[in-house]
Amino acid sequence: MKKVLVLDGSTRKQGNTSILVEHFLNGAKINSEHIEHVLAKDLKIDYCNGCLRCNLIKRCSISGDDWADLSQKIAEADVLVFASPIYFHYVSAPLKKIIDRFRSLVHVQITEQAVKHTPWQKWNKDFVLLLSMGSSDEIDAQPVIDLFEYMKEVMGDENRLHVIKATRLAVIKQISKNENELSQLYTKLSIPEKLAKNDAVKNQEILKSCFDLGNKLTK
């Protein structure tokens, strides 16, 4: 049976990433027992102090904080799921403070030509990303989307990349709106009112593919 862990960089509950991971985790635990969902902002994750200690002992020397016990976690996942707001074209803070310890991870070595990054131990996961955002046009997450297309081809070539973004989303659940309280609230916002119905059905059909992904990646 499928391990799932995502980890969930959302900053509010029931904001439109929650809404993701929700329609995601529905898919997921009709194959699998063993999910779990954690909140970045809940952990206690000390920042990477970039002291490079990591490649003498192969894991991270920092302490007394939740890094051990989350690797050990990150290490027996079969699907991976980073979940986040678009923050200026990045995720959001806490999520942030993970992916750098994922940094222990692997060793380092400085190049005249560049950074040789080598893992540990080669991975073979499903990594997903589901990705909310304000603006409307996809590109804003072109960023985060580029780093773990790098990460996934570092922690080993049996590794994938699923992404699925959800743009245009300005308020808390409006992924979940219908056609009339989209319209209403795009008039608020000076959007084009006439975007509406397509965004309406566009938006369902985000929902849905994060149950679909769910379900596939647990059978």
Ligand SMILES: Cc1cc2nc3c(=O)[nH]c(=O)nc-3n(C[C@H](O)[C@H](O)[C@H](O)COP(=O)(O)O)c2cc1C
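In this text, rigid core is short for the largest set of C-alphas that superpose within 1.5 Å between two forms. In this text, all values refer to a predicted model and were calculated from it rather than measured experimentally. Numbering follows the first chain given and starts at 1. What changes on going to the form predicted together with the ligand:
Comparing the forms between these two forms on their rigid core, the Cα displacement of Lys116 reaches 2 Å or more.
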The other form holds:
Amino acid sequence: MKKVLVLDGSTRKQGNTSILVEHFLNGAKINSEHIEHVLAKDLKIDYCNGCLRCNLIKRCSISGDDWADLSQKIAEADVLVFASPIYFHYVSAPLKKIIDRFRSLVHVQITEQAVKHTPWQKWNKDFVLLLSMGSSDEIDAQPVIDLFEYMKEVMGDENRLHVIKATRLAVIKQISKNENELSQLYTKLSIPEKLAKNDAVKNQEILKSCFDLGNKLTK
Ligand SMILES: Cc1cc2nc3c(=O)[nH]c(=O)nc-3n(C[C@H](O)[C@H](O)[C@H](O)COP(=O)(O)O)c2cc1C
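Moving on from the form predicted alone, please list the structure of the form predicted together with the ligand.
Let's see the whole complex now, leading with the same chain.
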């Protein structure tokens, strides 16, 4: 049975990111009971302090936080989900702290040409990105996608990346609103009301894509 771990960078309750995660997990739960959903902001994760001792000791040298436990769960997961609102074209700060600690999972060697990354353990995982953003243009999520294209390679070339992006989302639960509710909201937010109809359909399609992906990756 596939193991799923969600690293959720949501910073507010009932936000759109949480709803993307909920639909992904509803799809995953059909096939798997090994599902863990952690809210990054609730973990005690210290900042990477850049000591680079991990390159020698094969683990992070920081102790006394939740990383040892979390890194064990990361190692065991078949499907690793990173969910986040887009903040200044990037992931939220609680999730970034976790991502930086991934440094301790690989050996890094500086070569004449570039750097060579070798994970301490062989990785063969599905990486999933669930991203919610305010912009109407998906380009705001591109730096995060670029990061994960890189990350999946750093962790070994057998990993796969799946991305779901949700745009034009400002208020909590917005992605679940119907056409009428969106029209009213768009009027308040000075967004052209004529967009509401298509957006309501598009948002439902995105939620279905989350469900379908959760279901597919756990088969
Ligand atoms: C500090 C901050 C920075 C943001 N930066 C961006 C951004 O660069 N691009 C964007 O499209 N939306 C940006 N947003 C909007 C959020 O990404 C958007 O509202 C998202 O849907 C919120 O997700 P949530 O409902 O899960 O909280 C920002 C919001 C905040 C609070």
